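Have a look below at one chain only, the form predicted alone, in structure tokens format.
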Amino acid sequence: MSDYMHSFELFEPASIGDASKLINKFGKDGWIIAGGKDSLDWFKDRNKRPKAVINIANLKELRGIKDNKDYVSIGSVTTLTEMEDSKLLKKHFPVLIDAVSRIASPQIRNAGTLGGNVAQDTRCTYYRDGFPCYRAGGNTCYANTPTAMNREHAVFDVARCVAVTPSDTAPALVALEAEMVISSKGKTRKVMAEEFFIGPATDITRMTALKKNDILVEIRIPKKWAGAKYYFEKVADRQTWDFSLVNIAMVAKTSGGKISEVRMACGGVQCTPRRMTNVEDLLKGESAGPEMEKLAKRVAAQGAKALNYNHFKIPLMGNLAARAVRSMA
């Protein structure tokens, strides 16, 4: 039946403490929701059934963003809209509101959180709908057979599971080498936004170093990139709604006409935000130019190898490398 929700239990608590007792209390049937649009869906497709539903949406130590000298902080139910909205970060990292504005469409960024963009789970077709897959316990992948359906699949480091983090925010936060807070029994943990996504090698049941009785409180950004160069570009089937087949998120400074430090990260084609490391190292000390655009088209995509049907995938990432380039330039 797919028709109607299971029953569970809403849990309001008044603070983190609260929250974090009740995930205590009922382990692996609490289920935490904020902005509610991941979980909702599986609740609807009963595909997920907890007994307990700890609400934290409302908690105000966990929304707001605020300037702390050297970083600026984001609590984690803070909406996507109060975030495109915010001139502390129009001042200092656009490239994260350029991430923002990209995701889903403005009725969605009124509820939806950053928590829950980079938390949430993946939107493989086959995991969603009940398939007894390796990443829901299962022993297949099928969205890598010959006959699958798996154009938003990965192309890099696939360990059993080809699915992909559907985030947005996650490339963006990853080149600014943002630092997640995470409250679990009463006790903090920083952990970098790039350790942050784990692959199916690692833990192929998650797709964060989120565990069952953790919370993510804050997003920490260092006002290192502050003011960089920046670029950020998402290719989806529709301009709103829709998910990324491929995204780009760069930050980079330059000096005396050359680029002096530079971070660029990729969606949509490994479980976790891809590093593009290559094309970096390739950039650093070097000045921007349709040389350098060429080198970088030439090296972004090495060593990934595609499905039957993202092929696409190698050459789009390859183009938007070489458009963060040119954006330089």
Ligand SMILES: Cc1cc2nc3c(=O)[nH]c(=O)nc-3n(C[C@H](O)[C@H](O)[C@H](O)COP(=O)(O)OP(=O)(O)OC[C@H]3O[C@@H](n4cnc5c(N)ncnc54)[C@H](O)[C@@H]3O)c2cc1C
Given for the second form:
Amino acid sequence: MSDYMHSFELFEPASIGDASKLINKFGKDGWIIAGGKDSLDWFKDRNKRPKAVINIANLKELRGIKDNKDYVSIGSVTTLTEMEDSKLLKKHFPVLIDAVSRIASPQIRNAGTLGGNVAQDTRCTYYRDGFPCYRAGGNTCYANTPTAMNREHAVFDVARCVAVTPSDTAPALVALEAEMVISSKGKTRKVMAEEFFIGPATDITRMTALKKNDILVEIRIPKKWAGAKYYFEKVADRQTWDFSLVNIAMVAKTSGGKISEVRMACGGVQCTPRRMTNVEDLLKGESAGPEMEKLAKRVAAQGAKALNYNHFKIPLMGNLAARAVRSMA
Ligand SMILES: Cc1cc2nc3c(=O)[nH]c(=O)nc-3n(C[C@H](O)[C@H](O)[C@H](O)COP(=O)(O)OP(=O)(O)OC[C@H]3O[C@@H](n4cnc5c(N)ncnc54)[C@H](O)[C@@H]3O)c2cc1C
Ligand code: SF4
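Can you return the structure of this protein in the form predicted together with the ligand rather than the form predicted alone?
Every chain and every other molecule in the complex is listed next, the one we just looked at coming first.
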């Protein structure tokens, strides 16, 4: 029955308040949709069948990129293309532009939103194909067996599930110390990007701090990192329309030829973006150069444990860290 969606009721709320009421009303039977690029896959495969789909893509209050005094605000339903075209983001946070421009294809970026990008579910083949694994409420992991297909899976911090977040913006937002603004039942709370992405040990049924009644309203990026040195690289099997195997995002400041501040995060290696604090620590106060490249390469993947088919991620992480350091030299 692939490509043939189940029937559901479609709602087009006119405000966040209305959207929130609908989500509360339908609870587990409700599903927020923005660009639909992740959601429609689930529906077409018939592995998720919500009774009510609540489309928030047309809510003007959730769209747009605004310059505030201390931060830049990106509305959650702002499309990835709108981000790519934003002069403000290009000027202040080119690392995010590099990450966005490597997502999927122009067509997908035209509809896909930043909110949907960070809230999307994992692409683990078994889970997406409807296998009753831990994440789907079952009692086994099909990806962590001697013969399983686990090339895309985690090398760090596994807890029953070995799946990773596929979001390319996630490591850039973590590096930039972004803050996620979430609305729930009329109340608003803020969560740092680093805490927004959650691992299976916290809750195996979710990939983010978003709960069923939550709407991600905006993503705020502090100007602290505006104009910083930066690096983003994504390694995938194909140059376009493909998910990352491993990606890396870095922002850094230098003073008198030395690295004064640096934040580095790596995607595709654990369920959540991985802060590379061991690399950051050794870089601070040093000058970028061949010696630091070598050291970064050596420590980047320390503690990683490969599955059967993803050993390549360990040297790849080291090489990406070294290249990030080289970009500063
Ligand atoms: C062929 C293909 C290739 C892709 N390649 C990449 C890639 O290379 N890199 C990458 O990062 N991604 C990739 N994606 C994943 C993804 O589709 C896009 O990144 C896109 O940004 C998702 O956004 P959306 O608005 O379409 O999501 P939707 O499908 O609308 O939403 C995704 C999820 O987020 C939830 N959600 C959306 N907005 C909100 C909100 N404001 N508040 C609360 N929950 C919300 C939805 O309920 C749903 O669970 C790819 C997708 C496809 C189909
Ligand atoms: S890696 Fe996670 S999502 Fe994939 S089969 Fe195992 S438990 Fe399920």
